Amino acid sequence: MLQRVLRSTIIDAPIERVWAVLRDFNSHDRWHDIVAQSRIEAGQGSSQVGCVRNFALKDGHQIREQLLTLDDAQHKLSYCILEASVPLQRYVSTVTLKPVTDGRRTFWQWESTFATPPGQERELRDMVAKGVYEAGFDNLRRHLQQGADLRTPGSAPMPMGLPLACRRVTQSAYGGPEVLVVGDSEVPHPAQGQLRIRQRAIGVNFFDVYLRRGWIPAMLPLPGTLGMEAAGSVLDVGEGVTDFVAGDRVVYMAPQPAAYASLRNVSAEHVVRLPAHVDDDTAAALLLKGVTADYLLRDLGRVKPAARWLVHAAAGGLGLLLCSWAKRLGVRVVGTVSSEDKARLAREFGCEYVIVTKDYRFADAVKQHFGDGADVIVDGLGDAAREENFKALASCGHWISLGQVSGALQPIDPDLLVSKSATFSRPVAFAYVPTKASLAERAQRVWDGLGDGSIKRPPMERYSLEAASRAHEWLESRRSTGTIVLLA
């Protein structure tokens, strides 16, 4: 007979603080006083489902446990035991976080199903009730209340103001992604209009790469720090910041970059708040994207039904974001791919014609499918691709270059446009939101997509900040596909 334990209590936290500890799979250990040690299995990041923990409790007793579900959103978890020296058959445990709304407070419900052995029902019943559940409460109390959740294990109490340790990813030389090198950092108490930002979920961008490689040195001095987005929670403010407060859920893309790091300072006009039904991996994977995407239908392109557009490296994270919103909005959309396998998942997300190419030869099949060609280019390719773009474009097409995948592009020569009527863009994304409500606006639009199914969610590769350099790695081996996001 399954045994049934249920305790809840009362926080004095607001919820995204109580969370941003509770969804953190490995720290238990350093808030539950029953843990002596623990770790992550398989160097996988300590909030990705289907990751195991392996922990010792003090009275020696071994544990592995495996997190199967994680909703940012819902704020709940679940977990299951894999296998343990203590008699806990088919154990199940549920925990689940609610807003208080008399107060930036927080309920919190811990629940879980099990099997006993006969004979120790109630032992092991009131072990957990007591031991595990209760006394856990008592000790997350205690944690928040000494800001230990604001500071690195095993550091001593920092009085609010003050530096706050963190992890962060460097780089001191220019090159592959063997140079990126994590450690520890200090981030100050945030400057006026400042929010000090706990981030758990980075996204990483193809224009990192352009910065590790040294391509635009001016945006990276070194020793430097990648990364333009991450999401997370507000731990504090600086002076003249009225409108965040500390845990509330939010987003960024700043124009310089320092993300990759658990923990970072960013102007306020540079950050939104998340809506419920977005969580930090997906926030931060596709802010930058979805605005991107924003204004090259909506500014740019000027999106209308039946228009032709050829769009690059359809199966990367801007590609199929791209896709997917302007075939819902009716553009009739080309991608260019390097395998079969990211042809399927191209099509599955809006193209209706995909052509498959590794050495950047693409135009006839363009002007075979579209007739004299495509109305818009959004080019992440480079100079390679330069003559096969222009000899794709149609008469009065308009051609986007937002990357440099194969090298920087040549100038353009405007008697070559003239020969078409066509038109040339260089967008840079943060010139389409210079201020904080034209980022509200736009990173409203892509949660509307998200939510009514305008946008389909690419798929996501996820890595612990440890591993950013293999992130780095698989993202330039050609063989991603979707969105890649660092976990802190």
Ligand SMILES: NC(=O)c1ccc[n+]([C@@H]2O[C@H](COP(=O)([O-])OP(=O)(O)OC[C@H]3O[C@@H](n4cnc5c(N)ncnc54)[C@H](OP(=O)(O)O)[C@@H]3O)[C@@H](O)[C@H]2O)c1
Given for the second form:
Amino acid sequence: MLQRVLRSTIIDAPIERVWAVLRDFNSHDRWHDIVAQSRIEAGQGSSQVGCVRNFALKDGHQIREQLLTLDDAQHKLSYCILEASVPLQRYVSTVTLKPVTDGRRTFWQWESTFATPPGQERELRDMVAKGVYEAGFDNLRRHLQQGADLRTPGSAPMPMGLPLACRRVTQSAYGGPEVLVVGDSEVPHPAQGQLRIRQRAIGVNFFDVYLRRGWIPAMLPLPGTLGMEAAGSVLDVGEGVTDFVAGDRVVYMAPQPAAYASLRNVSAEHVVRLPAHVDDDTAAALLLKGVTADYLLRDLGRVKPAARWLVHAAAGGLGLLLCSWAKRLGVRVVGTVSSEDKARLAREFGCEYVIVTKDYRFADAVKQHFGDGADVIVDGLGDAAREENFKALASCGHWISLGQVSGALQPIDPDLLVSKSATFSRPVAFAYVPTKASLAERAQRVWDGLGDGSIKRPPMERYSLEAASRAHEWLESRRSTGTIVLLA
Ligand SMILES: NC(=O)c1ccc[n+]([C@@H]2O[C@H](COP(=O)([O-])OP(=O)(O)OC[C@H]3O[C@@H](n4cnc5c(N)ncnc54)[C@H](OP(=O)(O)O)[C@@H]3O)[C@@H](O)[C@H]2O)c1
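Now show the form predicted in complex with the ligand, given that the preceding structure was the form predicted alone.
Below, the chain from earlier opens the complete complex, with every other chain and molecule after it.
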């Protein structure tokens, strides 16, 4: 007959703080007194489902356990024993955390079922209940208190807390996707004005590719970590932060990269709280692109009904979002894409006409469709499309060069613009969210747009953090559509 053991307790710390320790399947030798040594086999991540940990217990026993499930949103994980010198058979255990409603404490339930050799039921039940679970509760409490970083803002000056282990993608050289390497790292207690965030979803942008290749080395000194945006929960806050508490669900876009990691410290200036109807993956996929579409439509693009826009890479992450929102505002959108499948998608997302071209030839088709040409060109293509873009621009048109997937745009001669009385912009999204209030306002318009259907949700591809290099390969292949996120 299967034995069942269930124990629960309240821990005097916010849920994300407790979860940060427990979700690390290799953390027990740092806090549980019965464990002498723990290691993860075969170089896998310590929160990667399927990873196997190898315990040496202080009493000399050896146990190999496998992580079966891990759900960051539910704060729940399960694992089983694969092999043990203790006679626990078919042992499967689940750890579940729930926030206590005051937000500062955590309910922790630890339960398991297992079989034992006849006659050893009570002894092994007691060992699991008392020696493992109840002792574990006390040991973790002590571990967190020693960290001394549990006080929430306003309660007292905050002493420095312990660094926490995380998984991080780093690169030691500029180059192709293969330079992205995943490894273990640590994130210190957040500095003044910062939040430490347990990241669950990280947005991938083509801008990350420029940095990875070394096109803007000043922004990514080596070794470096890519990534401008992510969503997750606040673990703890640095001194002076009064508007966030541990456990808040948040998303950020920060002008300095380093988001490709499971934990990150970020200035509270770049962070906004997430409404319940926006999940982490969507938030990470759409914040930077949504803010970009918002500034293009509300500020730079001077949108008016029936304005004629040309949007390149119309089936990409920014492209689909922008096309659907622009259409809602009465803009007439023509898109360029490199395949018929993408053209179908771009039409579904609001393009009235789509030009299929792999080699950046579109000006004649644009002029044929729009007459004079495009009033606004949203150009993420860069140098290879330079001449065609100018040709496709209407009189008094506005060429918005916001990216350079085909290569860096060579300098534009002002006299070239004179011939069409054209304007030229070179915007960067971060300049349009200079304050926390402006970020919150633009982000809110994106969530509202998603909520009321003004923005159609682009398709999303999910990769694990471990597969960051594959995500980059896919983005550069010209076969991706919509957005890409990494799940930490
Ligand atoms: N400045 C800003 O504020 C800002 C903010 C966000 C994004 N951006 C820019 O907006 C553009 C789109 O960004 P995104 O992250 O949403 O990427 P994306 O559009 O999802 O992916 C890039 C797309 O570019 C097209 N492309 C054309 N030539 C390419 C080439 N040689 N190599 C790779 N792709 C090529 C591909 O579509 P087709 O094959 O269909 O042509 C590809 O799917 C980028 O230029 C980015 O830098 C700028």
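Here, rigid core means the biggest group of C-alpha atoms that superpose within 1.5 Å across both forms. Positions refer to the first chain, counted from 1. Since we're looking at a predicted model, the values are computed, not measured.
K.L.:
So, does T9 move by 2 Å or more at the CA between these two forms, with the core held fixed?
P.N.:
Yes; T9 is a residue whose C-alpha shifts (by 2 Å or more) between these two forms when the cores are overlaid.
K.L.:
If we fit on the core, is the Cα of T116 displaced 2 Å or more between these two forms?
P.N.:
Where the cores coincide, T116 still shows a C-alpha shift between these two forms that is 2 Å or more.
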